[in-house]
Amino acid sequence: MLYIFNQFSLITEENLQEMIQEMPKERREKANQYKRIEDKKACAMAYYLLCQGLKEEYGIEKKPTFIYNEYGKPFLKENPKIFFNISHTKNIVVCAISNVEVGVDVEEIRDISPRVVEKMLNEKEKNEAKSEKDFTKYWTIKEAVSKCEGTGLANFDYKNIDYDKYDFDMRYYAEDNAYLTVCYKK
């Protein structure tokens, strides 16, 4: 299941402080590390979406606690067979919840340096990526796969993805100029 929020203007400073106070200490500290109010809102809303999804999909009302793999990917301590992943960009927060390993990424489309294209895309992908939107699609695919695998991009061979191992849900949000990809392990 996919939960999406893109109405940050609805969260007042007072709402945000209430949301942060209701989060577990670890998540509260993470939210308070952000300097920009938009980033704090995104962090708090990501946690809220996870809680909402767990309640709607699995009837879990207890606030989740996390354990982490060696690369920092979080898992639900009490429910290790429920997989989730979150991502946010300037105007969108997304939370994917599944009974199979899942990764999600959302990115605002922006100018990309040729150096980054060379580093991230293999030859086939470079030939297909004719615009910033195309590159952003590939970027979100690679990020979602690395998050599904639990490695993050730093420890992942992003030029050699075996696309047959995954199912994808890809969406473009014109109003937010953003691309979203969800990756599920087959």
Second form
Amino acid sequence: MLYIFNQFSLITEENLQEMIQEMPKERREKANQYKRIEDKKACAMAYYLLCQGLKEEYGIEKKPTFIYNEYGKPFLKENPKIFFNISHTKNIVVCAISNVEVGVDVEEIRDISPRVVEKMLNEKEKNEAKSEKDFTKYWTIKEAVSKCEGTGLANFDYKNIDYDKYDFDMRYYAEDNAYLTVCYKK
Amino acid sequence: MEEKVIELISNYQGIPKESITKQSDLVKDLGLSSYDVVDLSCEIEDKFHVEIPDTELTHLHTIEDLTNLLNK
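Form predicted alone done, so how does the form predicted in complex with the partner chain look?
Once more the chain from above appears, this time first in line as the rest of the complex follows.
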């Protein structure tokens, strides 16, 4: 299940401080480390969405705490068989929750550097990606897969992904000019 | 080298140079996304004629990390 919030402007300073105060100490410290207000909002809202999702889908009321793998991917300490992943861009934060390994990425569509296209896409993908929207779609797919696998892009063979190993949910948000991909391990 | 890195990131993110220090965290302080880190690493490779292996990207958290990598 996917939980999405894209109205950052509605979060007041007071709302933000209330949300941060509600979080466990570790998460509160993380939110306070961010200098930019948008990143604080994303951090707080991401945790809020996770709490809401766990309550709605699993009846879990207790605020979750995390353990991390060697690459920094978080897992639920008290519920290791429930998986989640978070991503945010300028005005969207998304939380995916699942009974299988999951990864999610959301990116704003923007001008793409040819160097990044060359670096990230294999020949078939380069032939298929005709626009910034196409490239952003591919970027979010690759990042979502690498987050599903728990390694992140830097430790992942992103040019040679076996897409048949995963199920995907891909969405374009015209209002925010952003692309979102969720990847579930089969 | 540190000044050159700060100038590059200042231009990339539109942040004043004066607000960037060697301890500035690329994500937490400067708001770079994963795409930005890759895009910047490509720009740095071109500008400084170096190669940054993908596995190094996970170790790049601050301006100081970037500077140290380039000084190697």
